[in-house]
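We begin with a single chain expressed as C-alpha cells, specifically the form predicted alone.
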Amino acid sequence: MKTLEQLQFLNAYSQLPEGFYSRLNTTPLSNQYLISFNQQAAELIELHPDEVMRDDFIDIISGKKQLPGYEPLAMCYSGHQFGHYVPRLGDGRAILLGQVKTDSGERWDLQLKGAGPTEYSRGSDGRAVLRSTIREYLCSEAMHGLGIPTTRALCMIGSDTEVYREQIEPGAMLLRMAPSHIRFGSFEYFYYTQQYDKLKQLADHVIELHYPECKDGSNSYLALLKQAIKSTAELIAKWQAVGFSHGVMNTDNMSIHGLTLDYGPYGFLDTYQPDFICNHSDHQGRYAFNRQPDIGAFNLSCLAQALLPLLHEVPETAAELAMAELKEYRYLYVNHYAELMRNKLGLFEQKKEDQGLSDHLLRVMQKNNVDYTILFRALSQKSSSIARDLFIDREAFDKWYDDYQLRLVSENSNDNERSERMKHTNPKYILRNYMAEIAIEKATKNQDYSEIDRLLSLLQKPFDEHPDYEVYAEHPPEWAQQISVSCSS
C-alpha cells in the first residue's frame, strides 16, 4: 500500500491535444472537512488507509495542495439530452485531477465533482450540494455491492460554503473513480464539429488504453462499437433485473466502459410498477424504468453515428456495418436479462418457457403492488408462505407458484441449494430513496454523518444478513412516497 506521494500518475488523457479539455485548477470550498472515506475504493488505487489521518489529506484530495503528477482539467463533450442534441456540454462541475496506474496495471481516474466553475459550466457555480453528493456517494457503492458496473467513490468532503439552488444548501465535493470518464457524448462532440482527426485520436486512445483486444481484428473501430454495445446491453439488463432506474439516460451520461455514470434522480423500485418514473423533471416519461432498454438502443445508435467516419471509407458501407452491430443489441440484452431472471428464480437450466414464467410473476406483482426486492428475497426461502402473504390476490400467486414448482421439478432442483443460490442473487438491501433521505436529513440539519457510514457498510454487502439493519429490509414508510427527486438531485 502507498502514500499519496507514491501514487503513480500517468494522465494519458491530458496528453491528448487541446480541444479535448480545458486545463484549470479546482476552487476549494470554505472550511473543508472529511465526511466519509471509503477504504474499499482506496484499496483499488493501492492507497494506504492511514493516509486519511494526514493533516493535509483534505487539501490534497481537493486539489488545494497539488501532488506531483496532478494535471487538473475539465473534459469537453456534447450529447443528446432528453432526445435533443446539445452541441457543447463538458464537465461543468467536475475536474479530473489525474489518472493513477496501479502496480497491477489498472488505471483509475481521480475526478473531483463539485470542484468549482469550468469553461463548460454555462454560467453556473460548478458546485455540488451535500444532498446530491450523499446520494451519489452511497449509490455508486451500493451498485458495486450489487455487482453492477459503476463509478466508485473514494471520499466525500463537506464545507461551510453556501450553494444556491431552490434554497441555500451546504456545498460538498465527491472524489470519484473510474477507468476513465469518457462518454458517448465525447465522441459525438468531435463528430458533429467535423473534427474527424480528433475523433480518431479519441477512439485510438480508448482502444490503446482500455480495449487493446479491439486491435486484433480487421476494423478496430467496429470492434470498439461492438464492445460498447455488449457492455451497455449487459449493464441495462442488470439495471432491469435489480429494479434500478437511472433517471437521466442522456448520451453524455453513458460511459464508454459500460459503467453506471452520473447519479442524479435515480431510484430503485419499491412496488413493481414497470412505468415507474424516478425523475420528476422527466414530464414525458422518456426515461421511465421500462423504457431504459430502448433508450440504451437509442444512445448506442448515437454512438454508432459518431463513429461512422472511422468505420470505412465508403459511408454507405460504414452505415451498414454499424446497423448490423446495432441489431445485436436487442439480442444481447434479452439473453442477458433472461439469464439474470433465471438466476433470480433459482433456475440453472435454460428452457423456452422461462420468459413466460418470469413475465407472469411480474404481471401478478404489478396488479398486487408487491415490493420488487422484498418479493424476490422472500422467494429465496424454502417455504412460499412469506412470499404468498405479500399478495392481496393469493390465488393468483398460487397459480403462478404451481407453475414455478413444476419448473423446479423439471430440473430436479434441490430446495436447500436453490435457496442458497437465490440469496446470493436477490439482495436483501437496496438503497431506497427514503434511506438516503434519512442520511441527508441528519447531515444537513445536525452535521451528523454517522448514517452515511452506517449505510455504506450495509450496502457494500447487500446479500448478507445484517441483524442490526433489519428495518432497512422492510417495506418503506408511508412518508417515503412523498420524496421527490429531479435533475437537481
Given for the second form:
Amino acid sequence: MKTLEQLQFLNAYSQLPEGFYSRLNTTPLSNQYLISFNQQAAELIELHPDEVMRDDFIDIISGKKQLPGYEPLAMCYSGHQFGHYVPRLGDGRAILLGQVKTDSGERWDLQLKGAGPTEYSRGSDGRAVLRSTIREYLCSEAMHGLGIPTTRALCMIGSDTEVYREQIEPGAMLLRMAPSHIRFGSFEYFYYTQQYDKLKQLADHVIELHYPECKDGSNSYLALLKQAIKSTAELIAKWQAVGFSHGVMNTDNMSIHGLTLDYGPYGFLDTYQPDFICNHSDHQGRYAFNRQPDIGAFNLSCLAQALLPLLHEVPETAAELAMAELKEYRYLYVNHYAELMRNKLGLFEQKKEDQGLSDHLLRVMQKNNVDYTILFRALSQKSSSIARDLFIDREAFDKWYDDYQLRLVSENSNDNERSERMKHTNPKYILRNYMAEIAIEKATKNQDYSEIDRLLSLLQKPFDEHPDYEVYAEHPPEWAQQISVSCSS
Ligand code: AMP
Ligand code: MG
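Just the form predicted alone so far, so send over the form predicted together with adenosine monophosphate.
Next comes the full complex, and the chain you just saw is listed first.
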C-alpha cells in the first residue's frame, strides 16, 4: 500500500498531441472538506487507507496541491445527444488529474468531477452540486456491488461554495476512477472534424493501453469495434436484467470500455414497468428502460461510423465490415440477457422454452404492478408463498409457477442449491431513488453525511442479508413517487 506520493503516474493520454485535450488547473471549492472515502476504490490504486487522515489529503485530491505526477487536463469529445450530433462537447465540469499505473499493471484514470470551468464549459460553471455528486458516488459503487461494469468513486468532497441551479445548492466534487474516460464521442469528434490522423492515434492509444489483443488479427480497428460491441451488449443486458435505467444514453456518455458512465437522472425500476422513463426531461421517452437495448445499437452504429476511415481504405468495404460486426450486437445482447434471466430464475441448463418462461413472468408482473427486485428475491426462497402474495391475480401467478416448477423438475433442480444460487444473483438491495434522497436530504439540510457511508457499505454487498436495513429491502414509501430527477445537476 502506497502513500499519495508513491503512486506511479503514467499519463499516456496527456502524451497525445494537442487537440485531444486542453491543459488547465482545477479551481478549488471554498472550505473543502471530506464527505466520504471509499476504501474499496483506494485498494484498486494501492493507496494506503490511512492516507485519508493526512492534513493535506483534500488539498491533494482536489488538485489544489499538486502531486508531481499530476498533469491536469480536460478531454475533448463530441457526441449524439438525444439523436442529434453536437459537434463539440468535452469535459465541461471534469478534469483528469492523471493516470495511475498499479504494481499489478492496472491503469486508473483519476478524474475530478465538479472541479471548475474548462475550455469546454460553454458558459456553464464547471461545478457539480452535492445532490448529483451523492447520486453518482452511491450508484457507481452500487453498480459495482451488483457486478455491473462501471466507473468507480474514490471520494467525495463538500464545500461552502454556492452553486446556482434552479435554486442555490452546495457545490461538491467527486473523484472518480476508470481505466479511461474515453467515450464513443471521443472518436466521433475526430471523425466529424475529418482529423483522421488523430482518429487513428486515439484508436491506437486505446488498443495499445487497454486492448493489445486487438493487434493479433489482421484488422486491429475492426477488432476494437468488435470489442466495443461485445462489452456494450453485455453491459446493457446487465442493466436490463437488474432493472437499471441510465437516463441519458447519449454517445458522449458511452464508455469505450463498456462501463456505466456519467450518472445523471438514472433510476432502478420499482414495479416492473418496461416503458419507465427515469429522466423527467426526456419527454419523448427516447431513453425509456425498454429502449435501452435499441439505443445501444444506435450508439454503436455512431461509433462504427466514426471508425470507418480506419476499417478499410475502400469506403464501401469499410461500411460492409462495420455492418457485419453491428449485426452481431443483437445476437450478443439477446444471448447474454437470456443467460442472466436464466440465472435469475435459478436455471442451470439452457432450454428453448426459457425465454417464453421469463417473458411470461414479466408480463404477469407488469399487469400486477409487482416490484422487480422484491419479486426476484422472493422467488429465491425455497417456498413460493412470499412471491405469490405480491400478485393481485394469484391465479395468473400460479399458472406461471406451474410451468416454472415443470421446468425446474426437467433439470432435476435441487431447491436448497437453487435458492442459494439465486440469492447470489437476485439482489436484496438496490439504490432506489428515495434512498439516495434520504442521504441527500440529511447532507444538504443538516450536514449529516452518515447515511452516505451507511448506504455505501450496504450497497457494496447487495446480495447479503443486512438485518439493520430490512426497511431498504421493502417497497419504497409513497413519497418516493414524488421524486423527480432530470439532467440539471
Ligand atoms: P452530461 O449531461 O453530464 O453528460 O453533460 C453533457 C455535457 O455538458 C458535457 O460536455 C459536460 O461536461 C457538460 N456539462 C454538464 N454540466 C456542466 C456544468 N455544470 N458546467 C460545465 N459543463 C457542463
Ligand atoms: Mg456526460
